[in-house]
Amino acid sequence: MVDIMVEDTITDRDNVLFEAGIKLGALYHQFTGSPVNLRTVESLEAAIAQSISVQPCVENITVSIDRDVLGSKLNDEFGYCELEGRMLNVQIDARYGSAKVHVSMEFNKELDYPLMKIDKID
């Protein structure tokens, strides 16, 4: 049997795309379900960004939580809700060796899904 996944064929581009995807998936699964309200939303955005920014390969990250969706989900009695994927808009620039990518996560209404995608490869 021939091993077609020879280490020499794995590029910096492959590695940075893998790393960027891991960052988005980890962010989604780590932070969805976090309690949030309109008073704490900025600190949650900052906490998410700071948490992911310390990981390898991350050059820049921005996190935005949709205030309109958040406001519509607030519990009347307790005044908070849980962070949902549909509320997140995330942009990450990642670099590995000579390769750089820009990836994002944004709610896609047509798919009814928080879509993670590659936006640009340098």
Second form
Number of protein chains: 4
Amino acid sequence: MVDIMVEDTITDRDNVLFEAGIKLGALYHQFTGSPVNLRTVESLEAAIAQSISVQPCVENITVSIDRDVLGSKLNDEFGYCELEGRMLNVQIDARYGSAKVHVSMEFNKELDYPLMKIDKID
Amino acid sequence: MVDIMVEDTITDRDNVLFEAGIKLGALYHQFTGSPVNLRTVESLEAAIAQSISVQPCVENITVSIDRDVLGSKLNDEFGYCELEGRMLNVQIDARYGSAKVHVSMEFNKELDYPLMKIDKID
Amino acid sequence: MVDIMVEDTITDRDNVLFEAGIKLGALYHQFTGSPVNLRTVESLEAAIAQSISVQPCVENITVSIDRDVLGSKLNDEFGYCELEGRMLNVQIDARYGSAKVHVSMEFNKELDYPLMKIDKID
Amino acid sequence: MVDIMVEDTITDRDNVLFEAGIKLGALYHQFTGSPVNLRTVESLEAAIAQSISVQPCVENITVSIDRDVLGSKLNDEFGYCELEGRMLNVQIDARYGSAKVHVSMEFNKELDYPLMKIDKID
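Requested next: the structure of the form predicted in complex with a further copy of the same chain (the form predicted on its own having been shown above).
Let's see the whole complex now, leading with the same chain.
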């Protein structure tokens, strides 16, 4: 009789998805809440993309903040608002070893939720 | 001749790893930087664990802040410090459909880095 | 003829107001964005109050998260939301030398803004 | 007999110091923890300065991240680090009504602390 221990191997695909998730969670909770208006939004987009780009496994990242949503959230008295998840559109290409994924975050109106999802696995 | 388009299917396993990564990235960038000392560390641990526990796919989470590292980082003049990644030990069980994973974050001395990793996939 | 240099003296009153402002700004931008629901809100309140209490000049702090606003913001699908400024009621007593102040943050409906203000100076 | 109620008046000077404190506390706890390296530091400086500039009472702000400290903190394996208080030099001119102040944050080596202070009151 043989007792076979089947070690569940963790693959590059597993790791790249894990890493891609880390980046989206990090981005969201680091930068939402930042004061922003229409004059400053471009520098915030650039800084977010560059900041997350330095982390492991990130091959490409684009960050876009929805000007329409931003404009609708500006406080009448003070002329600014905070960066919210519903304003963010983020696209990330990540690689780990031989595995590549494209993941994204985009506000989902039906769910009323800034949905993070796996778009494509190579 | 047939041209077969093999659509790469995204599995529960893929999704649970992506979701588990999101949680670790979120936890880290939401809560590091919080003022803390040895009298208040317990409430911070509890709040972090409970906060992340409400997110999708989290079945169990334990958060432990290293008292020795914390003690060594306390400012002499002011008696507190900030929560840093190197103090955090986090264990998360996540589930998506039929897939379960255990992931963790722990400070890795060799890498001098708060390493997030996949420990087990079911 | 005498050239008198009137040095503008910085008083305890000046410093305590500056310090009180720091605490409210810190609290707001450290903790808003935290995932929360009605089961976990109490631990988050406790941790926020304890965290900020360790900082210089804080004599007393109470943090209260509005359950009604929280309840109204819960995502239907996922059962949680993020801590927002409009949910927070914070009261801080700060002291610097001989000067004491009471400052607060509370959502102001007319301004649609989480207003921080000086309530009392001793 | 006269019952004199001496109402303690809150002045523009009081308010401008309170507001200036809020900005430094906000900046610190919003942006420390951001992933950064020497290639991306400039965009982060710009975004921080622009973000805080939209808040009430800010007349001018400069944000400078110390390249030497940053360079010394880069992780050998991963080539980036997190923005820390000890890297930040921030100068803010704030105004409230007729009162103006200059406040700053700079790392104080003796105290081993990112010290925020009032530099000048007009």
